[in-house]
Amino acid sequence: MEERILKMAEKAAAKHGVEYFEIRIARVSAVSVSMQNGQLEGLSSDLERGISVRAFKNGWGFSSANDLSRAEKVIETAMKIAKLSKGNSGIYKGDPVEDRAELAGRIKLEDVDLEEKLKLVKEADKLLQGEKIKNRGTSYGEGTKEVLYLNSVGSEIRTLTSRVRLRLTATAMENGSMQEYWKAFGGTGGWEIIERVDVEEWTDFVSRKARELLKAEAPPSGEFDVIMDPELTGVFIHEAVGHAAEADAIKNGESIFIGKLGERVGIDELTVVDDPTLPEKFGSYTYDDEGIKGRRVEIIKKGILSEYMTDRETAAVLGLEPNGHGRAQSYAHQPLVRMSNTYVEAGSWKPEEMFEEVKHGLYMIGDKGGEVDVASGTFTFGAREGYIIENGEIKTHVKDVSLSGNLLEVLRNIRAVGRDVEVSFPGYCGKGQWVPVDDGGPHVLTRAVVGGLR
């Protein structure tokens, strides 16, 4: 079948004068289980097969279908759109690649009964119960994707990738006040990732944190020394640095990093990396959705802005090599330049040494969402909780706390990078499409504006 589809595409490309094309044929299986306050809210097991064709001639043409019998129509439509495109872009073609790659872990997700997954969710839901906990939720999701990638230069790549994620949420209420806390676990691989989660320990942690936040105080406002924990470091690096280093933002004139390759943006000890090859992380993969092998990119190396993340098109336009960061939400979406696992590498500081440096500041923990303007470099992120630091000691617990500033200023203000790297905060990045990512780093000491979220 694949050979027949490829021949149809070659014939259509010749007919429409298409310079380059690629075909993705995917089979995706997904399981989802969710429970809230003891009630089963969702239980599904889905299987989907589909095909997409992307063709290039000055600009892109794209078409997809969830029915392989429509392959000829999909091919013809993509080629026609490419022929009609009036763009003046370019494309990196590269050499043909033939390979197979599997990231499915030791215990295949399909080998674990649905009943065991339901049992896990029920157990977590029960354990989240407690004093003042008025709302609790547990969600489990998994997906296994088999993709055959073909292109007009002769590549044939078969990949099998599995991902799994578990999320625990508790909301505590008292005297009209409400506080929510959550924790997510997951990665690329099999059921062994879930087996390593101590559900009893973490459900207790999540519900206890929600209760403790009820007693926390409002944060101070102003510019302070700030220590970010590994999770908040990861969110800051993903949102503020990572998105600014995506080459489509550079190509489109929308990034504060335009023209800054080779310039110093931070201290010698600051190295920021995006690496899809990290074992078991949620954003890991072997090949991107353009058939390019994913590789480690050193966005900032020892304080110097060193690399952008690229795909086939931005690499050609900017005169760079593609580094395997063209990712799509599914076969039905076109690849965009995206991150994978983004983190700050280890520095030399022990966390306790960093706290000793702070006379009056804040320790900010976890991620509570936010927004960034990569063109201007301004950002605001919420932390899940915080503590005031006085003379190196952790004091008052604060809630609804935010961190804001300008990316380049906050990078320049970094004074210390910890040695305690943690990359284990699985989530989804939205950029018109959703793709799985991970991020993290060590504790980092900088200076930024702190305020309340309300």
The other form holds:
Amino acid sequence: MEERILKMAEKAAAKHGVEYFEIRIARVSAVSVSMQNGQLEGLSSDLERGISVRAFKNGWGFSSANDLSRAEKVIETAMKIAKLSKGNSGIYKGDPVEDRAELAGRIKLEDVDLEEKLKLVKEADKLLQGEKIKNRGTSYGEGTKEVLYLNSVGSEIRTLTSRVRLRLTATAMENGSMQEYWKAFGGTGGWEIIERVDVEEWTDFVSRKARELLKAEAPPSGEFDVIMDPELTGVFIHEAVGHAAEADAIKNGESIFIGKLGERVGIDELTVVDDPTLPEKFGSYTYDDEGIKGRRVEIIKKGILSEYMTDRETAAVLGLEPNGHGRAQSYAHQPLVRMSNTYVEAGSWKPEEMFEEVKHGLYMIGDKGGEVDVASGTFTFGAREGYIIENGEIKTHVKDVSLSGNLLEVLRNIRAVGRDVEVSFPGYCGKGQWVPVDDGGPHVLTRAVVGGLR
Amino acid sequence: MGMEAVDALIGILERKNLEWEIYWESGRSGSFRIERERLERSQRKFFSGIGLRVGINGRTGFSYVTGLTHDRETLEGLVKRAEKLAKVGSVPFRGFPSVEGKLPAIKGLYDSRIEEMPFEEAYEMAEEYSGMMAELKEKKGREYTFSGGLGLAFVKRGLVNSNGVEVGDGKTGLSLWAYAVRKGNGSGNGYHSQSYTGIDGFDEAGKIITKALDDADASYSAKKLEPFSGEVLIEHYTLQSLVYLFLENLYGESVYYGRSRFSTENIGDEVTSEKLTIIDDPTVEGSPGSYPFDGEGSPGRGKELISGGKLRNFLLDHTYGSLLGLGSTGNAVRDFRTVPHIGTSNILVGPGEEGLEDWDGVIVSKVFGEHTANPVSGDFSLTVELGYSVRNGEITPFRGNMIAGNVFKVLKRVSRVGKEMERSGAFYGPRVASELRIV
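Alt. form predicted together with its partner chain, vs. the form predicted alone above:
So here's everything in the complex, that chain up top.
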């Protein structure tokens, strides 16, 4: 079938004068199980096949279908659209690659019975129960994607990638006040990732945190010294630095990082990396969705803005090398420049030394998501909890803390980078499409605006 | 139904001792992306599929297949998967809706010109849109960059269940967005978008770009505002962010599982300012959030969620409506890949009687970071993308501050409601005045 599809595409490309094309044929199987308050809410096990074709001639034409019997229509449509294009973009073609890559882990997800997954969710749900816990939620999700990538240069890449994720949530209530806490685990690989999660320990942690937050105070507001824990460092660096260093924001004249390659943006000790090759992380992959091998990118190296993340198009237009950051949500989406696993490398500070530096500030812990305006560099992100620091000591527990700042200012204000790197915070990043990512880093001390209620 | 696969599936299901529901969809979407005033990428996608829910002994199972053309073996496999999931799991089954009278006739949801539009014509339309941006760039100069997009789509869907419900409809959509960046000694940016159910929405294309441009200019000259607490004017977009945060507490599922601030006992309680009325209405003519039937075949109907500040209704599908003893409000949303879940249709915040044109004080126009807010406690702190400070008629834009507050308190303290309504997608609302902390 593949040969027939490729031949059909080559013929259509010649007919429409298309310069470059690529085809992705995917088979995706997914399982999800979710439970709330002891009641199973969702249980699904699905299989889907689909095809997409992307063609380039000054600009892009793209078409997809979730029905392989429409392959011919999809090929013809993508080529016809590309032919119409009057854009003035470019494309990096590169050399043909023939390869097979598998990131499916040791214990294949399909070899584990659905009953086992159901048992895990039921067990977690039971363990989340506790005093003042009004709501408990557990969700398990897995997906295995087999993709055949073909392009007009002659590449033929077969990849098999499995991802798995478990999320625990608890909502505590007392005297009409409600607070929730959650924790997610996951990665790229097999069931062994789940087996390593100490469900008993973490369910206890999550429900205890929800209860403790009931007693926490509202945070103060204003500009403060802020120490971010590894998880919050991750979301900060993803939102504030990562999105601004995606080369499509540079190419489109939007990012605050335009024209700043080679410039100092932070202290010597600050190195920010995006690396899809980290083993087992949620944002890991071997090849991106444009058939380019993913590689480690040093966005900021020793305080200097060093590299952007690129795809085939931005690399060609900006005169850079493609570094395998063209990712798509599914076969039915066009690849965009995206992050993978983004983190801050280790510095030299012990966390306790950092706390000693803070006379009056906040220690902020856990990721509650964020958003950035890449043009102005203004970002916002939330922490799940925090503590007020007085003269180096951790004091009052605070809740519902959000931070805001300007990317360049907050980077400039980083005073200390810790030694304790952790990259294990699986999540999803939205940019019109959702892709799995991971992020992290060590404890980092900077200054930012805290939007508190006091 | 006139569709072979659906008819065959009904045939298989009718020979079994179970309850069933088939939902199918078929459609096409086309979208165009403009970068630096040039049309750079275009796409056309085809999608179709069948979702099957079965109910056996108080348990439900769901599975789907993509495409609408299937042999008997595939369809039997689909039924087997759904049956297996019902047996393995214990997802509660509360029955499927029955026929509930006539569906509302809602005008203006389907424009045949969108379905019939050849790709070349859609492309020309997108080129016209990018041409408007190029023209504006020419006029405004090198400091400005415009990008944007245009999307056209149609979907046909149908639902049939073992209780005799058999419904189908077609819907079309046009969406437009524009993003303007101004970079000189500083930088500013503005975004505006709108969606429509018919092709005539394109008449507003120029207005959308101009709004993005105006915001970019305001943002360019904006500085941070000195922190303060007090009454501010909350514009349409910020009100939208706050209302959707509040609405998370009205989803039947959250109410049933205790993740909402409210329970059924709170119906009738005063939960916002008496000046506020919030309605969910899928029957608004020509509105992007409208539908004659929801994802379970229940008729779409308008309902007051809040009126005169009092809680009147929750947002419910058949399952949670039944679990809470209230019945469905026709708010099940889905596609063929998913089981129905609760969602909103068109949300309308009722207009007041205030002019609010001559506001002297702080105006918060747009914010971002809504997902960092805590819907259960109601606490939020959001970054101001654009706001204005008006003193004696002099308007000074600001941005980069945060607004902090508690959504329940902010909606409770709404002191004035404007009479002018604005629409963004499926949200309709006025400007309101309430108390906020500007950080």
